[in-house]
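The form predicted alone is given below as one chain in structure tokens.
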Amino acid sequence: MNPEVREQELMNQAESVVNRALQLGADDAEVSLSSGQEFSCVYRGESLDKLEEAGNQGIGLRLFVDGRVVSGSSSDLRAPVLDQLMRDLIDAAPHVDPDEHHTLAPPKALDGQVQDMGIFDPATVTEEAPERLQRALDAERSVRGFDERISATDGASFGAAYSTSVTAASNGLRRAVTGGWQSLVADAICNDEEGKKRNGYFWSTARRLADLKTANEVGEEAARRALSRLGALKPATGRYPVVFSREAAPALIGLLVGCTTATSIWRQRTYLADRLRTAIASSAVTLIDDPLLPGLLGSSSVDGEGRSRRRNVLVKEGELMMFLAAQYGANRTGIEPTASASRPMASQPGEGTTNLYMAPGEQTPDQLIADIDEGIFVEGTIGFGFNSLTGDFSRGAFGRMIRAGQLAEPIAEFTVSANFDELFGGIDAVGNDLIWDRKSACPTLRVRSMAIGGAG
């Protein structure tokens, strides 16, 4: 696949659909087209449990008619089908309430130039299926052969995908991006003495195939994690210092940043609405969204509305510096757009993050733990317990006790609870272990005190 050729082919088609929509009566039109391929396989034991490989294509339209916006999508790109879809949308427009805030970005804002961000690896296209199958099988064998206490697995899987996406609109927007990724996942299961099943999983995801961890690395780490949870008990209810691992911490910053958008303000779903330029966290906390870091899962030089991406500092040393805004949210709130538009296929762009991270500190994770006489090390959280209007947070969790500055026995089936002002305000140290293995990355972090619901 030649990305440049494919991008031009799709762009020509998108422009043709925009022009046709205007001919049929739309005042403005926006068209997104995507085309790509996906591969996935799963091994359980020595058996191939799942194998899928398929091409995909789709088109999404937003048509602006007399102050109203109608949208639709189709996986059938034949001209007569799209013609009928546009006619149906335009006919439906009078039944939609007008909304003056629905606008395309002004032409003068379309300053984005698509750059090579290192998000497409030709090996994602050229690697043959037998190599992919072998990688998943090797990961599964690595799990099962690691220790005789591994009683089962939930399978080892390999997936890869690439796609080309283009957007054209009557305001002059022209945006084309080709990207890909691959992922290897393993899951291990073992039984403790009471018959409870303990799971451990591990994964590796990367834009470049060469950056993917090996099957042995993924499988053995999944097995180690399962074995480390054998015999886990509930900790005693109380208040403890809590250390969130670098794998548990990204969920926290994702929830916080979800409260720093123009959409959350106009929908009145954020406890931070009136907190701009005030402290919302301790001075140890700096949150940055940087789309211009090359080769990462969120890297992009142009946002979904055609603006040049930029590095946004959301929280600086604990102070809330900005709210993210796409065009619609900007129109509703008066906040200037922040080049943070995330594009769905066939609805209005909203605010989204790219490569979101908490700035690392200087201490190692072991050093964060060393100062704690008795505490909780959270390896992962479970559930959806967060109220964005109040900032109240409570989730199930699993991990290990900290005793005398060392990780001790495994614990599970407990809750960690705090208001976000208390939680983020109580972060007194951030680790130096920032690792980009997902779109949102966060080092290990330590909170002075949190409520733990467990036994007793």
Second form
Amino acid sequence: MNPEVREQELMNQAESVVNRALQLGADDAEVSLSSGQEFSCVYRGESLDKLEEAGNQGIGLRLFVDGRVVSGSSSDLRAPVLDQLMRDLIDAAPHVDPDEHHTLAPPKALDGQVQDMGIFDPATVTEEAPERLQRALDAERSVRGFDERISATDGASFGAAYSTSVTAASNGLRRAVTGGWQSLVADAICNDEEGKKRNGYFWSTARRLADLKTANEVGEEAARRALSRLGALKPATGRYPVVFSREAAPALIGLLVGCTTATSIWRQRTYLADRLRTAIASSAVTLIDDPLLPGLLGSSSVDGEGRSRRRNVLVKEGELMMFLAAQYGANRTGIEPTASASRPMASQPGEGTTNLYMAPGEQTPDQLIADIDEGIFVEGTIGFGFNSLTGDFSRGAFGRMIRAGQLAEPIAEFTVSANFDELFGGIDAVGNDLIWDRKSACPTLRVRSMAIGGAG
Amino acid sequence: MTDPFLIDDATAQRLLSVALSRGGDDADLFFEATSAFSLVFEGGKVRQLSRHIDKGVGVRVLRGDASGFAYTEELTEESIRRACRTAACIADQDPQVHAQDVEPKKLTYDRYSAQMPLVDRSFAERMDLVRRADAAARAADPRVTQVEVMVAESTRQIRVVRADGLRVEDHQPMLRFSIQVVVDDGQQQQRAMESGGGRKGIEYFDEVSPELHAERAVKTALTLLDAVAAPAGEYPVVLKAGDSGILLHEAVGHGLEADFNRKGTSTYTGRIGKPVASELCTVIDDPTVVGDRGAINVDDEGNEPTKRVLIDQGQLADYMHDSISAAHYAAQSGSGRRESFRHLPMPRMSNTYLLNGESTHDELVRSVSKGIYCVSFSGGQVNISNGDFVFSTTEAYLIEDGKITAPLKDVNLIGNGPDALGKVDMVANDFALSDGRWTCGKDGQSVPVGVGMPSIRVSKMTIGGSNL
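What I would like now is the form predicted in complex with the partner chain, since the data block earlier showed the form predicted alone; can you produce it?
Whole complex next, starting from this chain.
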């Protein structure tokens, strides 16, 4: 597969659909096309459990008719099917209300130049199936061979995918991106003395095949995590200092940034609407979205609407510096676009993050817990408890007690709750362990005090 | 109706022979064509209208309990043949099984009740639904500052053709309506959502009108303006009938899907016939409830879905099976579902509910001196291997001295499936199904499901509030 050739083919096809839409009566049109390939395999025990391979394709379009917008998508790319879809949409348009905020980006804003961001590794295309199967098998063997207490697994899997996506629009937008990734996942289960199952899993995902962790590293870490949860109990209900591991912390910054978008303002979905240029977190907190870091899962040089990507500092030493805005949100709220447009196939681009991270501090994770006499170390959260309009946060969690500055016994089945003002305002230290093994990365965080619901 | 798939029976049989050419034990072709329509009304305007077409075929080859899989969106013999060759790679020997002549099977029943599909109605009529909801919400109270209404309808046409010669088809309609409102009293804002639908047409709105949805949402949001922080710690909990069925879905449903048990990864592995809940609990998975969001005429492997008693008066009675686990356990399949032709089927819930008990709702509430009363939820999650679950309330109240009192801010309930079901010590006689709004996620695949239950009392659950 040659990415340039593929991009050109798809772009030609997208341009012809744009032209056809204009012929059929649209005033403006935007067409996205994608085409890709995916592979995955799962080993459980010594047996291959699943093997999947397929190519996929799809088209999405937005048509602008008399100040109205109608959108559609299809996995069937044949011309008569697309013609019928576009005719149906144009016929339906008069029934929609005009919305002056629906616009394509002005042509002068289309300054994005596609650059090589290191997100496509030819090895993702060329690696042969036997090596891939072996990697999953090795990871599964590493789990089962790690300790005789490992009683079962859900299997170890390897997956790889690549795709080319292009967008063409009547405002002159021409955007083409080819990217790929691979991932290796392992899972382990062991039994408590009372028979309760404890599980652990671990994964590695990378744009470059060479950056993937080895089968041994992934398998052994999954096994280690399962074993570390043996005998976990509920902690006692109360208030404690809470340390979020770098595994658990990214969920927090993801929720916060969901409240700093133009869309969240016009939809009335954010507790931060009136908080621009005020303190929303402690001075230890700086949050940055940086699409220009190369080779990462969110790396990108042009946003979904054609603007040149840029580094956005969302929170600087606790102060909310900006709201992210794509074109529609910008039109509705008056916020300047921030080159943060996502690229959904068949709906209006909203705001998305790219490589989102919290700036690291100076202390190691060990130092963050060293002066906690009794506290909670959260290794992961489950559930969805967050009200973006009030900032109230409450989730299930698992992890370890902190006693006399050390990680102690495993704990589970408890909730960790706070309002986000209290949580982010209470962050008194950020670790130095920023590691880009996921799209949003956050070092270990320490929160002065949170409510823990557990036993009693 | 014209055939969207354009592959005749003889061709399908030839393709299945290709799929079995490397020695697979079984193979199937899963054809699917989905057509969807949606409208979004927000801030006084119909702002979005969209149509989506998705069509393709998935090819699966089984060898023992291992699966080879490929799919294509191109419904040509050549493209499907390539997919068959890829899926065949799960096996590596001479052909063992031959594809039989295809025999169509007619279904003798219909579990869907879409009398008047939305798609057949005029645009004016469809737009009217969302405008009516908006008008009702704004008229209900001057503190309403934002209203967002969505109506969506889809039709999923499937055809399964199997190596044993079976060909079966189904047309699965789905309607979903939702309204979200924000209220502002000058000091604070709150929001609430109401939604519903099912395998129904526009006649659904004769049962639950857009106005009724709107008025309920506004009422809940206004109630929440007075909400107080929930306590943290262990309390008795009364779960109101209907929507609380999500507890059942998360706490026990997933652990009873047979794939987890076949692999030895579920907390319910090896426990058939043993007590796993209080004797007051009988749990059913029932795909036959006509018009329900979780109803299906045929599963995505071509088998007939039937009502299963999963837990019978506290004893574990059965798992939910797809064809792989059914072969393993010598059980009946019928619960094999998949998000689309791009995914492999696996055991899934349809409409999971708890049967009535003998207490009354008011007896449950009166019996609690200090506890929590839960009405509705935004979602939940479970760790299958040990049954630990979390779910988040969107409407909950304190119970003090046997009376429902202050509304509570969003709060999480956390517990363990077998443990929580063991602590169900009162079950009321007010069974209700949730109005169809739940979508279940498993291994990255989403499928529509139904839930239901009568009101129940759980003697002790952990509440994740912030008020200590």
